[in-house]
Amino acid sequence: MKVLASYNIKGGVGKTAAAVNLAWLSARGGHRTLVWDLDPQGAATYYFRVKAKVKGGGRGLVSGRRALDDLIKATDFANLDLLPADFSYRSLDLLLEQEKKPTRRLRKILKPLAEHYDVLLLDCPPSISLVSEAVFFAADALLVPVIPTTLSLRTLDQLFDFRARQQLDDLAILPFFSMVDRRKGLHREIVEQLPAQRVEMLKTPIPYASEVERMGLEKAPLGRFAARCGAAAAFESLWDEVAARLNIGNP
């Protein structure tokens, strides 16, 4: 099972849209796919038309009193399941602190799921916290949406620096451009120049598009209601890159 985390220190960068659309593409390709919505705001859960509620809340999950597979919900799509968000996830940092080896706890919780899923995609809250560290130790790769602005580049540098300090050499960081508006000179400049500085950058930019904003109205990934739009095609190309980089072959 490949564990991917859609993550950024910043909010509002297209993290959840990426998680939902890439998970849908993974499932469409035949991979048994699970999304765990770790963000207490529950946007990914909302997109999949599932109630943001987990029996026992975050405490039951972190303590191990509730098995993850008891809480997983089916979605409207074949091969695609969801572990919903819960408002109690806002306290996950405090709950993890009470456990032995808190940064390894998430990896331990996820291990049994490898029997049932090929791809697990974590939709993470925007922060750098104990929860983030636990995600870093559990994930094979961070998928990092980056808006082409100076502040976004700064947070990306911070993320690479944090990985180095924590000696997480096996954790792949795969940034990609998100919400790109080519009418803006700064966006064009950064999209052209950054890949030469960051060889880890994925090549496919995700455009700023009204169809992505409509996901909240349609409560669905782009492939369900706007399969021919430019953003949907971009996510398909991005998923192909991710699968190639991480050796996620045909099921």
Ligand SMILES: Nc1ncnc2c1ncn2[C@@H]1O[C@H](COP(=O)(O)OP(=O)(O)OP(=O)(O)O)[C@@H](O)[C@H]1O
The other form holds:
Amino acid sequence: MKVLASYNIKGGVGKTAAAVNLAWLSARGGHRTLVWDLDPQGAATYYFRVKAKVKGGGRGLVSGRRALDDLIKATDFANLDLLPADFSYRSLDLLLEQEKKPTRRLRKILKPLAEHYDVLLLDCPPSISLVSEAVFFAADALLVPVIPTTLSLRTLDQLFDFRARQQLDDLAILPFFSMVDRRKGLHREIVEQLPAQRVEMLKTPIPYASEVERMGLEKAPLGRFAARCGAAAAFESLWDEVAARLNIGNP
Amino acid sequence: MPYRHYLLGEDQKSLLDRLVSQFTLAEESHGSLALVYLDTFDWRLHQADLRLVEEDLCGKARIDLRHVDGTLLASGDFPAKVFAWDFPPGSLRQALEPLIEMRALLPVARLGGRRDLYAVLDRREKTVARIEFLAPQVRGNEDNRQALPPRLLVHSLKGFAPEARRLADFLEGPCGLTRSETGLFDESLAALGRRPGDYSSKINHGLTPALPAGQALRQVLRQLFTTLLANQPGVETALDSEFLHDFRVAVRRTRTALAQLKNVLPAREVEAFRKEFAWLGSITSPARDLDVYLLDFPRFQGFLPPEARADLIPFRHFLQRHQRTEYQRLVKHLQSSRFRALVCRWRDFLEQPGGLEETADGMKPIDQVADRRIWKIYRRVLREGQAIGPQSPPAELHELRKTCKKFRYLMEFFQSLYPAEDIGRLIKALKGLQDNLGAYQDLHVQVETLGRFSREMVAEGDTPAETLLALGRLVEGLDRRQAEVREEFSERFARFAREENQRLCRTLFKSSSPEQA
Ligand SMILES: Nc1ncnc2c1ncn2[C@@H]1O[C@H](COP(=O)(O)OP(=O)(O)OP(=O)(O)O)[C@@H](O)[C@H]1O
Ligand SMILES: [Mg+2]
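Right, and the form predicted in complex with this ligand of this protein, after the form predicted on its own?
Every component of the complex follows; first up is the chain already shown.
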């Protein structure tokens, strides 16, 4: 099972849009895929039309008293399941802190899922906290949406520094451009120049597109209602890149 | 598999009206049903409680591997392939490879007809269950269609069990539907007059100890004959290598049965049939040998360093060419009057062997006869094995291998006469020894044959020097491996011949054969 986390310390950059659409593509490609909506706001859960509630809440999950498998909901799509968000995930930090090795805890909880899923996508809340640290330990790769501005590039550098300090050598960091607006000169410039300087950067930018905004109204991944739009095509080629980088077998 | 399965008396329309009054339904698809259940000839997926289904969804192929309880294990958005190695790398291939190995996936049943699919929605417009109306028609491999009764399937979704239950309660309560316990798969097969698992290459006859040996032996031979005939069409169409393999095993077992239980059936006829089965053994050898080389090809490549592996490809083409020729030759034999005559005469003979009273053992109870024969062949295994030292020539190991095979077959024929656990333990112990002897013999033959093949390739012309070189390296590799396997023999034999097994053999086979005491 490959564990991918859609992560950025910043809010509103397209983490959830990426998690939901990439998960949909993974499932369509024949991989048994699970999305875990770690954000108490529950945006991903909402896109899948599921109630943001988990029996036993975060406490049950973190303590290991609740088997993850019993809390999982099938989405409307073949191969694609969801572990919903819950309001109590707000205090996930505190709950983790009570455990023996808080940062290793998540990895341990996820282990039994490997039998049932090929790909796990974690949709993370925007923050740097004990939860995100636990995510870094559990994940094979971080998918990092980056809006092409100088400021967001600085935050990206901080993330790489953090990985080095924590000696998380096995953690792949895969940034990609998100909400790219070609009409903006700065966006164009950064998108055209940066990838050449940074090998980790995925090559496909996700354009700013009204269809992505409409996911909220449609309550569905793009593939369901706008499979042929440019943004859907971009997610598709982004997924191909991710799958190739992480060697996710391509049935 | 569906959560619930109901046969429909009532028409679909009025049932839908009732459902709509209680649930929110959304049409998902309407149209034709096109699915194919696939399995290997020997039902490997069925034996592992799995179902492989290829489905055509509006012109797009999709293939699902599920546990019989419905859990999806792997899937792909492409049509089914014949061999595991034809599937693109991924979880589906990973799941299939160890199970089906070299066997071809064949359509077991094809379903056509009509299908209407509805999603049952909750107030978030989330699908919480699915309802499928089916008017299926089943097709076998020939073009006979058969309508199955129309039905309604309820599919539950993970995490939404209460919703599916509520739906089922409504259908079973107010709507008065009754659950059907058989599934579509079983019904389709039944309509085709088949039973899942109706072929297996394993043998186990329910024999009773007091059965006259003549009857028991006929029962064994009849089953072997059935196996042989069952595999013939697959051999003729060369679907995969295992048809010929099972065909040959049936021939060998038949020969062993005839040779080892000599005084049970009338001697004159047995003599004639033994000749004919020996002929069947010999005409099937060349094609099988080539099958084995082709199956071993990836292993052969493994003997070479990675950069030299591609050099062996022309050798594979050579093998494939010769395999085709040998199969053509074999098919001619199977269509010959000699083979047809054998089939007719053998069938008649198994029906009415006649003269069992005049044979020495035909009327004796089978347990006595089996004990005596097995005990005798077992002692031969011990004798031959103990005589083999580090310097013994390959021919002696070959001889022991053949004796072991006879011992094995006899135990398998008559295993129902002995406590299952005991005979199972012995067969397993023997298998350990047989594996070693088999590997040794195969390597020995391969080292010799590969030499011959490379000479033939030179004679046929056009063979790159790299290929001949690679073959030379391969022979060296196989030679080294052969020496290792030879080394292991004494330990393997000792393990088989250990006191515990000897004691078990004495108790099982010796006790009731007083003339051997
Ligand atoms: N490529 C895009 N084009 C247009 N709008 C987008 C795009 N990606 C995301 N959005 C919109 O931007 C908003 C934030 O996106 P999203 O929820 O994916 O970001 P996020 O990083 O997960 O946010 P949060 O930090 O709040 O979890 C949403 O309203 C979404 O519809
Ligand atoms: Mg989000």
